[in-house]
Amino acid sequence: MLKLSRLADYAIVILVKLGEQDGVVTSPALAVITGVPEPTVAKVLKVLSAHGFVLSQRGAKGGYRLARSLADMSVASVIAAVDGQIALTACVGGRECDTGLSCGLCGSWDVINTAIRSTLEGISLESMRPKEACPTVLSQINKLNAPHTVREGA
């Protein structure tokens, strides 16, 4: 199964949510908005700042804001900033792997890797913004709003 790291997932969520806010937002506020633990938000923001996705502002009214629009950020660029080069296998891009001699597929994964990377490069964070409420969120809201019944004798 192909799967993003949790930090890459969080980075995309944090950037999208930061893009929905006006002005500068603190790390604790982003933690509340995203549901990601504050130490993790701070760690992700540090990486995103180092790679030019966010700008930090110090002081009493400090926090973070986007360095550029969500439309100018690709999913691939965020993944690469957080996790490093997108590579499906150890031998992608001509790198060596432990089973190169017995496997015989050296270089064959490059086509697939390039297709996935190109697709992710073509998806902006702007396009990741939710168009409507997620079914999971709607389900949780419905549960919270459901009438509560009290059993007799309870």
Given for the second form:
Number of protein chains: 2
Amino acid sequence: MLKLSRLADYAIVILVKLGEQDGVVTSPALAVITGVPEPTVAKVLKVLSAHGFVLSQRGAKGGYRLARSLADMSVASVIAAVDGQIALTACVGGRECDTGLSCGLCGSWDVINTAIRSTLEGISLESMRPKEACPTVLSQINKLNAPHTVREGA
Amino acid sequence: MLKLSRLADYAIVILVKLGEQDGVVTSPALAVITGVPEPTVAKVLKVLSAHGFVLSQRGAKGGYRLARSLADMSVASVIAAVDGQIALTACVGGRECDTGLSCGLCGSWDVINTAIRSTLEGISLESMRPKEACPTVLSQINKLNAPHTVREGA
DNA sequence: CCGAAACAGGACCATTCAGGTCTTTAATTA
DNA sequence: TAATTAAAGACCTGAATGGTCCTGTTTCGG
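Next block: the form predicted in complex with the DNA, after the form predicted on its own:
Every component of the complex follows; first up is the chain already shown.
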């Protein structure tokens, strides 16, 4: 599967969504927009803030906004921020393998890692903007656009 | 981190090592060569056999050998065999997202997935052959080449 | 003919780690 | 001063991976 973590997935979605709003947006609001649970959104946002992807404003009327344009954020950089270094194996950078495994392939993995990394660096968040959103999902977004529905459960 | 599973890691190592031997090799022997625990080697080998990467010979004097050349095996195919489909997110093939997440990015992920997959398909196991093995690991391999040390614990 | 060696297949357990929640603190604004 | 909101971190839970073991079947050697 080689799948990336859900947190990284969320991070990308959140950033793209944040880029579509103007002004600061609170994490509860982003939770509604993205459908991700509020605490998780807050958690992701904190990480993104620490890595300079978003700017935070505390206090009342506070919230988050993008630190720079989506075009200036690569998928690779976001994943690296949330999940750490992008590497397909524990055997990175020519160092010996984790368990002293006598794989003898140490250097070879870097070929793969580099290839993957450069592939991901070539994809900006701007290019992740939805051209054609899933129809089933569109209705949900519209439904949530009513601002006052946020308060229901809280 | 986007790291692939350890099983897939093992599979690649085992295949490369198997390609360096001639004749059939038993899984205990491969365990010694690779440093991976025997039961795990056997497990990986079974999967590889089921997917046609290796040929098995049962009974005494049995063992495994490559079904085809390392050059004819891509990293992508091995990973797919061991771990299943290569995909960076649950949102694959344009289907709607898993939890009805209103990400609205559905189609965009495929760009990434395709890029990763083709990158990995372009790397053959032959190119994973060690040109310069880690020095710390080389000694370990030499030490294990003495055939009778295998019997110790068994 | 019998026993050992080795693969086949599956069940099973344990550990790890990611995901998610909650609590407290600090800052900002009205 | 009170209310709102982000910041930070501790903590719990659950799924999934990794790893082990058991039983059966096949083949070779004595």
